[in-house]
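Presented below, as structure tokens, is a lone chain in the form predicted alone.
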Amino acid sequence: MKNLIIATTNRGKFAELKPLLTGHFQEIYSLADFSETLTVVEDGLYYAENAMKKARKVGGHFGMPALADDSGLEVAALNGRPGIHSSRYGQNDGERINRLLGELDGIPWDGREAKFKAYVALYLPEKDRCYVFYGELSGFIGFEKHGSNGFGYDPVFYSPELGTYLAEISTEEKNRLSHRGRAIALLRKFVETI
């Protein structure tokens, strides 16, 4: 297929991501390739919302397929928080993980169910169409954090799937069986279709 925009700035989310794509395009930017600044107001209230005004924005403006995503993480014990607004839980990964971690002061193991969601979406610009793929990993919040790959929650979210912390695995095996790599899987069986 053609050339692909992941429409983010964000390092670690490009650096999982491309591998995942890598053989499915020709040549694979982040909105980092370019000079030019490009922003999209997150305001939906839903996931794939999100995912796909940020995809048609960066698609449309670019004129070459676009992936975005919207991801997040809901404990239970937090009535589904930080969810929707995950990202802007603190002003970087440490304050998220501290605040996190203080509101489940006090809660047991059993009570720090959580789930990792990842709703991605695939703008083509030639069709005008959005195509949204989700995946989503269950796991624990942890009382501390755990190793040093993976960005984001992954240094407190323990999944009992993999038996380790996700910040404790290598990247691709994490894009094996994560959130976002379950959905870009999907994602990659689309593409081999069209």
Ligand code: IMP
Contents of the next structure:
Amino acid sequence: MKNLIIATTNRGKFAELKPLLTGHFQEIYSLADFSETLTVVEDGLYYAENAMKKARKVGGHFGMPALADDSGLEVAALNGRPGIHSSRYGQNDGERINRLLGELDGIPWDGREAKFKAYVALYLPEKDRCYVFYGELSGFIGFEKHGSNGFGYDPVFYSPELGTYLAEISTEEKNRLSHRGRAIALLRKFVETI
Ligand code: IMP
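Same protein, different form: I have the form predicted alone, so give me the form predicted together with this ligand.
In what comes next, the whole complex appears, and the chain from above leads the way.
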């Protein structure tokens, strides 16, 4: 088994990803475990492009397999916004959620359909190759916040499949069906074959 670095400093994401990968890699690091700051500008037009860019840069720099995820929330009534700009929709999670709720003001439940998308890239330096895996989760944006678990837009994302808002359930429950959980399940299958 090899070590893996997860190309993120986002604690929420790392906390979700690590348990999903334990058993498939020896040591699992995040960028926060290293003192040097490695800046990757997420200027791609597509999630997969950003994920591959991050994984390549970080894996190349540290000389170990690297995993990067680029994800976002797409709301149909907002023509897919915030989409690729999900992490930059405000200064912090609270601001981002308030902006989203403001933009959906007056829209009834059945017009509040949304989808989380996750593209996870795995860069293997010894092969100089990147592999990309995709997962999605459909749901609705609620009218107010519910729960305090998770991160990002979790408090306003209702999943009919899970029967709850994402911030009301544990990481394990969320991982079972989430966009990221689904993408990582595919990645795990791939890792088992190599
Ligand atoms: P990035 O992939 O780091 O560019 O960030 C994607 C952004 O999408 C995050 O900062 C969150 O705002 C949002 N996001 C992605 N996945 C989730 C999730 O599972 N729950 C809540 N928000 C998410």
